[in-house]
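Here you get one chain, nothing else, as structure tokens; it is the form predicted alone.
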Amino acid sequence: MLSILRSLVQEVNSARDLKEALEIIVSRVQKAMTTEVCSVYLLDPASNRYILMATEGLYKDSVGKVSLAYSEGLVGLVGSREEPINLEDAPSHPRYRYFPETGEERFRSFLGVPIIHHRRVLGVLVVQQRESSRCFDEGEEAFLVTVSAQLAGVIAHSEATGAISGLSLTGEETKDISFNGVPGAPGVAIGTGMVVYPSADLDVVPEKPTDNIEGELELFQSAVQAVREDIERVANRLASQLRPEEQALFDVYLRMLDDEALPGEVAIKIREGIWAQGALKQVVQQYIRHFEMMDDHYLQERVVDIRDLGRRLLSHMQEGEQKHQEYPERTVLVSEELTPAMLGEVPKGQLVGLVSVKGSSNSHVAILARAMGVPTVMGLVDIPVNQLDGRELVVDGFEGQIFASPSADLRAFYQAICEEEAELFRGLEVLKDKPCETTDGHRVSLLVNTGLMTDVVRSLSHGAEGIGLYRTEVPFMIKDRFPSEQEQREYYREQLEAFAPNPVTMRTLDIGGDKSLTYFPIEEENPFLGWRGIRVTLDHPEIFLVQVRAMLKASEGLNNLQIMLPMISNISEVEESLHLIYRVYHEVREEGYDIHMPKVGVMVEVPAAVYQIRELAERVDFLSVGSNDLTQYLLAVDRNNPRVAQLYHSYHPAVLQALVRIAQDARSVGKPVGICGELAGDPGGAVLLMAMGYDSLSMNAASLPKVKSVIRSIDREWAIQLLEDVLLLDSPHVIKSCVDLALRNAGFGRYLRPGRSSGAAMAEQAVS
């Protein structure tokens, strides 16, 4: 069974759409349990109907035309209660529905399983069988239930691409298709879509059609003969080191290119109106579902030479496209994974939304994307992602929502709500120069999140006090080598001297996790519970050195340097950082630079850390709290994973009881403590927050005038009894809710994100 299993997935895996991928799951699974029938009904969403989809025993005719109800039959039964049913005489179970179209009174026996994706009944998986007397056994159903959960996930992108294109399940067209993911970053953009993806993969290469038939034929014919004279070119010189045997390995190659072979192939497809890469991927794959299914060995092992003469053609076509691409006026950047690089490549002022199949709202992507007030969206694991490029976009930011080819109607919604939200920070200007203080006095510094120059000027605008965070791993992650140490003096100088006299806390250098530099791979199973941060800067002191005398000799003249330690859990690491800091300064003195020293800080992000509070600011001068990673930790949910998204809440009642011990031990021993995490960017996060106790709270520049309007606006007592309130409850989305509410009645909603309904709402009406 495991091998049937094994063939199975890798048939469908390859399938060219849903009904394809169907029709292989009901042969299989038929030929595999030696039954009579065994059918797939999927549940649309557009009319919560199951709908006979693929069938291998019934009637063909029924496919697409049978429908049951959300609850009808034992189809329904199956579905609503998200569990097998097996029966030996189904027509005797009142729930039984009898369709004549099918055929199906010839059968008794009835197994059928849940198709579940992500907590979604997609679907059921049903085998019957003519004989009253059997019933499937335990051995049967267990393989059907493993058949329907390792095919989950890919039904769930086919209906996923299939909904791109604009078709429901019955073939019906359908507009607005929404596809959910989470906020990664607040905001509304309309723009194109445009798929970037890594170099020489081809299972990332896009779906795309061309009217430049020749030039992608020639795109292609001068591929293939590059890669025939680099074969060539490789062979001869190796031909005195091989074995005959081994030689004829680089002949295979060769004939694979010749005219009547692969090549060929993808010229036909080229013909029909198919651009040259994504043609040699269809073929290509073809081939390799071709070779994975035949049973001799050899044949078997070819597979690897196919992909690899594959990536060989499309590095070449990659090599001879344009090298300036063509980005769209208002560029929607699209990506299996997104990349600090890649946003960089998008020239100014076109790149207005971003979607990104993996990560999550506090992915380090999505930080950037805040920071430079991009609308963005992630985790959108069941998209696919080549069907986007070239497709009007809608990037619902605030709900983590975006929609393919919208209607008028919808873009016309979505539109007034970017009108609306320019026109709210318009009216919020006036509020830059103004002090954040309550209306009874309480004063709030409120500083920015910065790691690009960009992040500086929009900060200023926005009426910032100084930098909480600068993260100094981005001049890092931007280069191909680690900077010298004149390169982050210059770095470091900007943000300086752009916010003096005011404090700029610059965190050392915190790499690992999901922040990772080309040059410098950590490849590890559990990279945030690895080595990252301090641990790797105190292993490796020739780097945090030079940082620290780059910050150093960058503040002279200004003093208004202060230095943070990330992912402290041990009273040693801030001992030994302290140490070498000091000798640092202590150097940069000798050598006739007129500084002070700065002030020395910790990042509370660790469990450990919450629990070491006083001891830690005995040996520092002053605490920030970083709440991304601290919810993380204490919440053991992986902020990059979109499966477990849902599971990671800022408002958690164990993160905001840990924020308030914090916050008190620091109280008790005088030292100031702030936040940096996305919390502080949230008007009801910033004014629990206030009423804890913390000093600062650091945001990206966006949420700054928005937070300054509401802590103006109302007095700490109000907060306080808001927060004593909130912390009487054990739901992070019943804390939320209270929280939204309170400021609403405050007359504050129109800060608040739109409800969940509201895009979705309006699809709707928009459809019908």
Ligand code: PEP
Given for the second form:
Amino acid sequence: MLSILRSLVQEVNSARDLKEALEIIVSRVQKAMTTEVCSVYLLDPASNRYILMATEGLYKDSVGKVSLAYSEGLVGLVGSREEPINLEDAPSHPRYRYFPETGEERFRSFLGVPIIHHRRVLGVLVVQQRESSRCFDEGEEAFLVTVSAQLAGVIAHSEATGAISGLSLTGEETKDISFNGVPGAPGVAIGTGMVVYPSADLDVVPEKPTDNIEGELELFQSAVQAVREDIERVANRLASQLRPEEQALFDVYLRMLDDEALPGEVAIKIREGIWAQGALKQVVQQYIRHFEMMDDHYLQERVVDIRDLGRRLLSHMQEGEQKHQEYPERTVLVSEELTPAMLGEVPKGQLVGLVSVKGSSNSHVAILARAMGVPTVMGLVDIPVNQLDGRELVVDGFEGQIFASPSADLRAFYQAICEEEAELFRGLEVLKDKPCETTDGHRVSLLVNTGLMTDVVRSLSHGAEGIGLYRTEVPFMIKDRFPSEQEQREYYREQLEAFAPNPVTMRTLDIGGDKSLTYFPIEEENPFLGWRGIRVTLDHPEIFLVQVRAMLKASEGLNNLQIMLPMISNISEVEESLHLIYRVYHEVREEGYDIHMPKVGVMVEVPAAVYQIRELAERVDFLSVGSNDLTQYLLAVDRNNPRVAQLYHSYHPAVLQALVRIAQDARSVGKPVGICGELAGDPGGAVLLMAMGYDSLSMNAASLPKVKSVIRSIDREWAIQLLEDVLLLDSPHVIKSCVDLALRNAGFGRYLRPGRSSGAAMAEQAVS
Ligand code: PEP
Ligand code: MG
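Rather than the form predicted alone that you just supplied, could I have the structure of the form predicted in complex with this ligand?
Then the entire complex follows, led off by the chain already shown.
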């Protein structure tokens, strides 16, 4: 069964479109189960009806014509019950519905299983049999359920591909189709999609037509020539060390590059009007499919060689392409997995929005996007990325939705939101130099989180009182090697100078988890529970020492440096780090630098630290809560995984209780405590944190004016009462609604995200 499944999934994955995918499914399943009928019905969101999309065994003419209302017939029953229904004599069932155009009356036994993807019923997969005596057995039921579970993702993806082209399931034209992901950074952007992808990865090469056929042919031929020369060079170099049969492998490669082999087929596709990279991808994938289907193990293994050859050819072509990459005037960057480096490639002023298939709202790239104020949608798992290149896109970062090729009405709707947001910010500019204090005089420090120099510029113009978290890994991530001590010193000096004499809190390198350095890869099964933050740098004191040395030297004459340690889960990590910091401090002074010992603090972002606040506080000068990680670790929800994004909730009662406890314990030993997770930048979150007693709130620059405006308009007692009320509640959603309602009643409705339905309702209206 497993091998049938594997080859079925492979075939379906490589189908050109939804229609072909469904035809493959029905014909293969019918054969594998030796049943007379196999059909797929898909639920059309536009009409809310199940449409017969493909069949083997019923009359083919009925495909696309027969449809059932949402709760009609046995198909509707399977869909609404969301479980398999297995009947020996279907026509005697009260829900049986007869369609003469399918020829169905000849079939008696019925087995239907729902096709469900991310809790959404996409359709129903049905097998039928003529004899009433043949009830489908348990094994067959299990097989069909497995097929359906495996194929749901592929079907969702193909459906989305059709939708992008503006087609409904029935092939009718549709408008303003939205795709739902997870909000990454708030705001709305309208721009042109630009798909970026990691280089030399054939799977992510987008589909694009070309009218420069000669140019593409030339590009491809020169790549073939370059790869051929590479292989010959390697073969010659290794000739004396290899046996003849091993050397023959190089001949296999070279033969695959003969004009009449792979290059000939790619050239045909380019002449059909496909750009060279896309043509190469198609041919290589065809070869791979072909070899994978073979029974001969040796030939199956050749897939590795073909893939490698494809990668080499692609890499040569991309080298040429990268030199003249042109970004649209208003670029919406789209990628399978966005990286900070990709953001950095877009020319200044042209990046308006971001879309990522992988990642979630607390992935680091989303945090960076928030800091840069670029509307972002993450976790668009089913989106056909390659189809978004060059399309007009609306990115709704409030709702976590994107729209492809919007209608004029929808565009106007979102344009108005963009203007409202801009106006809101203009209105808040007057608060820039005002203190952040409540109407009854309670003062809170509003600090910023930074990573790039551009953040600093924005932060100053928003009235930040210092830096609560400088993510030093950001400058490390956009380089292709570890920055030298001198380079680091320059980055750090910029940040320290910009805010002097106000404090600048620099966190030591926090890599691991979803933050990787291309030049220091960390491959782990459970990266968030693995080698992260302080664990890495204590294992590599040479990295830690150079970094601290650069920080201390950069602080000379400014005296506003604070050092913060990430991912602390043991007291010994603090002690070891302090020992290294003192060592560097004395060495740097001995070198003649006139520096002061910086304040040192720890981040509270691991549950273990919550229970050792006093022990930690005794050893350091301050504490700062990393609520992003604390939430993920307390709730056991990977902050980077869109599948569980709806479970990641910073208003979860357990998170709030932990935050209360940290603030109380820190105060009981007289140490300042701040917070630098994203919750601090959420107006409602900021109110609760202030009520808990946090001394400073550090957030992205874009959130700062809103938070200041709310805090300046309320009194502390009101906030404490709200906190007491919500601490009695047991559901994160109810707590969030309760806080939103309080803010709305206090006149801050305009700071809350528009209702979930706004964009979607507008889209529906526009369609109808
Ligand atoms: C946090 O975990 O809340 C935090 C501020 O650090 P980062 O988001 O960089 O992990
Ligand atoms: Mg963290």
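In this text, rigid core is short for the largest set of C-alphas that superpose within 1.5 Å between two forms. Numbering follows the first chain given and starts at 1. Keep in mind that this is a model prediction, so the values were computed, not measured.
Q: Given a superposition on the rigid core, I'd like a yes or no on whether Arg391 shifts its C-alpha by 2 Å or more between these two forms.
A: Where the cores coincide, Arg391 shows only a C-alpha shift between these two forms that is less than 2 Å.
Q: For Gln282, does the CA position differ by 2 Å or more between these two forms when the superposition is done on the rigid core?
A: After core superposition, the displacement of the Gln282 C-alpha between these two forms reaches the 2 Å mark, so yes.
Q: Would you tell me if Leu545 moves between these two forms by 2 Å or more at its C-alpha, with the rigid core held superposed?
A: Superposed on the core, Leu545 moves its C-alpha less than 2 Å between these two forms.
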